[in-house]
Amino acid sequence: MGFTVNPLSPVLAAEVTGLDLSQPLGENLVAAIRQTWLEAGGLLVFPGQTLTTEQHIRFSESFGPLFGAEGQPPLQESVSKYLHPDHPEIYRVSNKMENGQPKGREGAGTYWHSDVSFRQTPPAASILHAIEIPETGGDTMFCNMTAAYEALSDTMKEIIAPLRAQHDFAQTAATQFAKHNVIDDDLHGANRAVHPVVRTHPDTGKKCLYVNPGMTTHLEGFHANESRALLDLLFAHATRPEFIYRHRYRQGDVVMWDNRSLMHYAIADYADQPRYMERTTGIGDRPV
């Protein structure tokens, strides 16, 4: 079974098609396809797909162990209300209401972040499933930080090169959380982590940046003014517009990031217009 790629932006970003992610994948087939993802920034966009919950899960893990899974850890216990009841794997993000409750999390990733990059070893892969969607609005935005990285000058490089920052649960959870959605747990330092700045890619290779503003803290080493202005320098960089792909999406796209080398940004445009997707979640590396 072969593919077809076709480029969406300059920076970042490819769809494939050709495939139907329905049916079991051949390990060569795999193969291509993570060579795919990587060759056009870490973002692969499958659209016109039609997956049962179960389907989804097995092509997430053709690339990796998920968050949820048998033997593996939960993605995290102030999410679990929006987990899947039946597959642990699937974070559903929903405005929809289901027997009185959210189905999902609503509105959920509206700011710039990188996937649970305050765990000690973040996500490498998300997969999302785009199963109904607004008429209008509700796209995403992805930024490529390792074209951010390559363009900064040598000496920012060289400046940024051995800092060290902080990713912790608690800045999310004070702005994007509402207060009774948080597990007191969740902000005693399990979901604290601290990671190199600029991390070097474990499959390409690649440095790329590895900070965001929603996980983010602080600079180790650093006052907090100094901080938070070399902070804002990288964030604005990064999320320049030609680092930028704005992904509008279509009922059975599904998208795959890579969460090492992206940041990403949903946009709650869509006010009361139903959107529901499901999300599996790679286990990635330590960054080094």
The other form holds:
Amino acid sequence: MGFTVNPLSPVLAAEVTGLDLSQPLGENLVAAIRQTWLEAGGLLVFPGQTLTTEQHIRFSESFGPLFGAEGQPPLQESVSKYLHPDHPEIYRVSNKMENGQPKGREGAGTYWHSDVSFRQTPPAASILHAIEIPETGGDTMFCNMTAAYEALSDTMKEIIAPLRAQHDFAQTAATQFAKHNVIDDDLHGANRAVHPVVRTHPDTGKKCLYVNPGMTTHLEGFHANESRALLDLLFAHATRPEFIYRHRYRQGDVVMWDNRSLMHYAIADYADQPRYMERTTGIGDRPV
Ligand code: OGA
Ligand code: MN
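Pass me the form predicted in complex with ligand OGA as well; I've looked at the form predicted on its own already.
Once more the chain from above appears, this time first in line as the rest of the complex follows.
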């Protein structure tokens, strides 16, 4: 089984056709997909996939262990009600109801972020299956933090090289998110870590910015106003249009992104049109 790669964006995204992800792929194909993913810049789209939840998990596990799998840590204590009832590897993003309860987290990720960056060991890949999508809207934007880093001046690279930043989901959820996206559980729990502002990607060896507006609270060692100004400068820079790809979903898309080198932003513009996505999250390395 071979596959075809079509670029979707020169900076970070490609579409892969010719693969049926419901079938076991084998080691060589998995290695080739991983290589394609890294070369494309961290985002692959596999259109038109019909997958059971088990098949989605199996495909995801071929790239490494998943949060929530047996013997692995859970994704995040406070999100357990948004996990698939039969498959704790699956985080559900949805505005739908099921048996009188939310079927998933509504308004997940409606701000620039890298998934659960407040963990000591944050994720490598997230793999999202678009099961039900609105007729219009509900796109996700992605930006390339390697390209953003590389476009900084040498002087700025020197300034930020030694810096460390705290990531704390509770603090940013309380102060920065739209109120309706925050639940009480977000404000509790040990969702905090300190990471380097510039990390070296363990697979590509390239440097990437690793701060994000959703979860990074402050830079260590600065006054609050200095930290705010420098973070805001980096965020404005990283989210310039030339570093962004905006994905418009078709039903059945499987989208695989690299949390080490990308940020993403879920656009909540679809009102009450139903949307249902299932996501797996692959365990990554401690950023260095
Ligand atoms: C996520 C997320 C993207 C979306 O699942 O990690 O941020 O568009 N959601 O639903
Ligand atoms: Mn996310």
